[in-house]
Amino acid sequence: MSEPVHIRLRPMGVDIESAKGTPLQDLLFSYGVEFPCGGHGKCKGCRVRVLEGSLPLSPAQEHMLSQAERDAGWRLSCQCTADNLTLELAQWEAQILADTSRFSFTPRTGFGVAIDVGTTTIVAQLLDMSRGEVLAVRSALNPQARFGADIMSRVSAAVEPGGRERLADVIREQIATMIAELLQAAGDPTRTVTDVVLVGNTVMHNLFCGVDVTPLSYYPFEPVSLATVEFTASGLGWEVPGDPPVRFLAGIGGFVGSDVLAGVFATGMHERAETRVLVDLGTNGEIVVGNRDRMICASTAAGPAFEGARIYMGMRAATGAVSAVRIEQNTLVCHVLGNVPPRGICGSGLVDAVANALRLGLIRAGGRFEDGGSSLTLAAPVKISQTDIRELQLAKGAIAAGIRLLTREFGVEPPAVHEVLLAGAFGNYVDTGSARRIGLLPFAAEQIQPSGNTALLGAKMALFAPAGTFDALAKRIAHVSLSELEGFQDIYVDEMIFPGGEPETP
């Protein structure tokens, strides 16, 4: 057996005992270190600084890290193993997007758990179903993120030998822990739970349910199953008082899952005469256009830029993140979460920074810096690079093209849309003015309405809905493959350009 080693994490003051040679990726994920590229040494999202001890440099680290970074002790933790060390890392606190909306319901007996299984974050609530009252809330990082920040990285990991089982096990174990924490927080760990409902995108659904995701790894990306899957808690190996049924609700089509279905139900757009657009902005952007007579939907691979991943100094919206940027006296001024020195930038800060840099003429419509430089300092040491802008262009171009194509397919022009409902964490903290300036949302300000965590709200409503309600709703929404629509590629390329100009000649 390997000898034990001691790792101290600063500034947290956390001590870890481990066997020598244990991958740091396995040890540091639960302390907020992210692995956007899935631990393949292709990004710098998992950087840590060695304060005491030593970590050898691998070829991947020598390629990714500058000489100055290497000399300063920075290492890619995904390429390193445990030894006696003191490491510097900041604690990245998961932001809770816990829905508090009121909704109509028919009282039931017992207690229910509603869970939004997001690609990045999981949010769970315990409800007293006789009153519709939320008794406790818990959030956690999705532990599958150690295999990659975006859903296609998860699919790639799942199709490897034993991958499907590994990804199912980690998410099931995390949710079991969260349910136990909910009951403990509510003051009665023996409280009988009568129902558990989960929602999530198609990949989250398939990975949790143990469904083969191989067909989602290649065109035409058709899942093996979109159906509601029901387990018992004990069948999942969970010790939950009452051994309740556990339902992962049905998806709609392709990569459009039950989180979007729950959002449609929660917003009531399926019951309204006016045409609405529901947009869930995340690592995979989902769009629904419709009304009570007809609804169509599509997904588009925006990538993780809106979550701060694959951005040079990107991070989630947590302490130390530049979360907003404004213009004061022709200068960019940053707001940093937690009133601490800046250490990174989250998705909303990136959108603000680029939008206001466009307003000041610091960035051209094609995405190049006006001065020909390779980066723009926002609040030292935080800067955005040329690559960051390209990542944002890819993300916003995918969403904007999806909206443009789907509204055209529905037969409605953006100005005629009654309301645009923004769902998901990013959709609720991004500045809509900045989103419009970069061309992410081609709508007037008065049309756009942040709508909270509609997936979690819909999951709570599902606890009270008659059996079959959500399956019937899923059948009413037609799934559209954007890549098969006329002009898809040209429109996508066109939407990558920021409004107000033409692409520059390389």
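Just so it is clear, the model here is predicted, and its values are computed rather than measured. Positions refer to the first chain, counted from 1. Here, rigid core means the biggest group of C-alpha atoms that superpose within 1.5 Å across both forms. Compared with the form predicted in complex with the partner chain:
- After superposition on the rigid core, displacement of the C-alpha of Ser54 between the two forms amounts to 2 Å or more.
- Taking the rigid core as fixed, one finds a CA shift for Asn84 of 2 Å or more between the two forms.
- Once you line up the core between the two forms, the Cα of Ala19 ends up 2 Å or more from where it was.
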The other form holds:
Amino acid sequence: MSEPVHIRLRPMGVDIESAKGTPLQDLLFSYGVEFPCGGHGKCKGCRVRVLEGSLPLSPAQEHMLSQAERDAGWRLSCQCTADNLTLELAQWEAQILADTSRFSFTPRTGFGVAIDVGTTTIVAQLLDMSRGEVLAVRSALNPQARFGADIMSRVSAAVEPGGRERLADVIREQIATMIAELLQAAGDPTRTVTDVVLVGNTVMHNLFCGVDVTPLSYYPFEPVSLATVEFTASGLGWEVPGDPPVRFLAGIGGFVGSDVLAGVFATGMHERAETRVLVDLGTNGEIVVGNRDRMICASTAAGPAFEGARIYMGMRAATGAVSAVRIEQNTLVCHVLGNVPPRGICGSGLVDAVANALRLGLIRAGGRFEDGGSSLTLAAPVKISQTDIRELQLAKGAIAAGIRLLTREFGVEPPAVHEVLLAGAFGNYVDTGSARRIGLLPFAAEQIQPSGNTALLGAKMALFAPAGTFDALAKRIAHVSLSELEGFQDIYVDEMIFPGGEPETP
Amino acid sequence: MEDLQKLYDAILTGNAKVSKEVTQQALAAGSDPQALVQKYMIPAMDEVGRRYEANEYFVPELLISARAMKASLELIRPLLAARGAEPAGRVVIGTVKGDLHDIGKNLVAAMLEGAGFEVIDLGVDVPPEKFIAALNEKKANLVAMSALLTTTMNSMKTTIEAFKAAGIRGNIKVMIGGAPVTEKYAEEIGADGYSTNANGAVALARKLVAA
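Same protein, the form predicted in complex with the partner chain this time rather than the form predicted alone?
After this comes the whole thing, all chains and molecules, with the earlier chain placed first.
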């Protein structure tokens, strides 16, 4: 029997009892800590600061953490095991983005559940389908995140022996729990559910449905199947009153899944004559260009910078995060969420900080600090490092190049696009002026329209849509592999540079 | 020579037009092509690498410097070949089977060329037999391969196994790179070395051919 130990987590004030030697990764995961690199000691996402007790350094940690960080007590929790400790977590609670938009529908009887299965976060809503009213909402971290933050590390985990079953089991269990919680929250755990609809990217679809993801692990990345898969709740081992059908909607192609399909449906861009662009700014960015006659889509790996991950003082948009930065009298002024001292910076804050530092001439177009320094303090102790700017350049370069290539492939110039719809959490919080200044979005301010969680909205609309509607829509959207387009590398590299500092119209 | 300092500066700042012009003028004026490479181009690319390591330069700067270097090298290469000059080493490079992410690979190829290596670039999604054919045909002593994804990096292992099966593993040095690669992984699959970036790859290649 191992020696019992006691771990205190700050700032949440959580106390954990465990056995000495238990991997901290296992313990912290259940408290919402994410492991962006999958717990391999290759990023600093899971870092913790030792306030009391001690954690030994391993070579991997010495490689990732600076001397100053090590001296300040920072460790990579994925490389450590339990002992008597008080730890400060670098990560805070997850951001929730539920959808509250109204939409038109033909009333049906019964209760439906719509679920957006994100790579990072799952959001589920319970609807009274006779009134189209949301009765309850639940969100949770995707429990597969312990196997890696991005879709490729999930694929990697799934192709290992037993991986496919393991990843399917954890996500199915999590969603079963969320459905039970929705019914509980709506006041009647025995209420009969008539329909459950799930949307998500190709990897989320395949992993939930138990499809072999091996072909997604190498070029040309073509899934075995992206068709709508219909289960019954009991077939999944779920005890849901009414034993409803559970449908994971069809994807489009490549890594572009039913979350984007639902987004297209929700925005109605497939019914309009004018050409629109839908951009989902996430770790995996997705772009759709089109109108009622023709639509094309692509995905692009932007990395986690927009979500505040792999950023030196990065965090989610939670209490203590610098979420916005503006210029006042030629200096940078920060807005901190929750009216507390600043402790980190989230994606929208990072984009603002870099945009305004470019305006003030503190950062050059190539991304280097003008003074040759290694960091820029925003609001002590929060600063952005040179490496943070490089991460942002990679992320924005991937998205901007994707937009440039896909609009070119469609045959439309960016200024001629009728409307640019921004989906996803980051798209709703980022300042569009700042996004334009760093060259993330090559569009005019009046073209850009933040559009909320269009995936969840589309999933809800799918509860009401006639059977086959979404499958038919998926067939109308062609998938394009960006890296195979001519000039991909040159355009991607060009887009890593910030646009010149010419004056812009607000 | 003041004029040739311009060659160094043009490569450092990524001005392909100027580097090509200066090289043309220098060759026309009778400069030794070998000396241009050794005294100006390699030091310029070394400085580019140093700036990248110091976070002063980023991927775009590295690529435009590499382009400038290549513009000069294209003029010089035939002259060196004509006089039978030996390169620092012959490297066969490519992304392994299943992987088509070549920005990092292209940087390494350019930096190696800048450092005086003869680079045989097989491109992307290169199966083991293609590596083996090129190694045999070009009498190369070094192979550099990369994979960006955790899912494709195991192709590096199968490629090294194919070298063994073909009986050529003992004749060559193998270096690997790419985001998911670690020192431990390099050891596990029996590579001779790994690097996390293009600059480090040059130092590693120099070390491996000297060994």
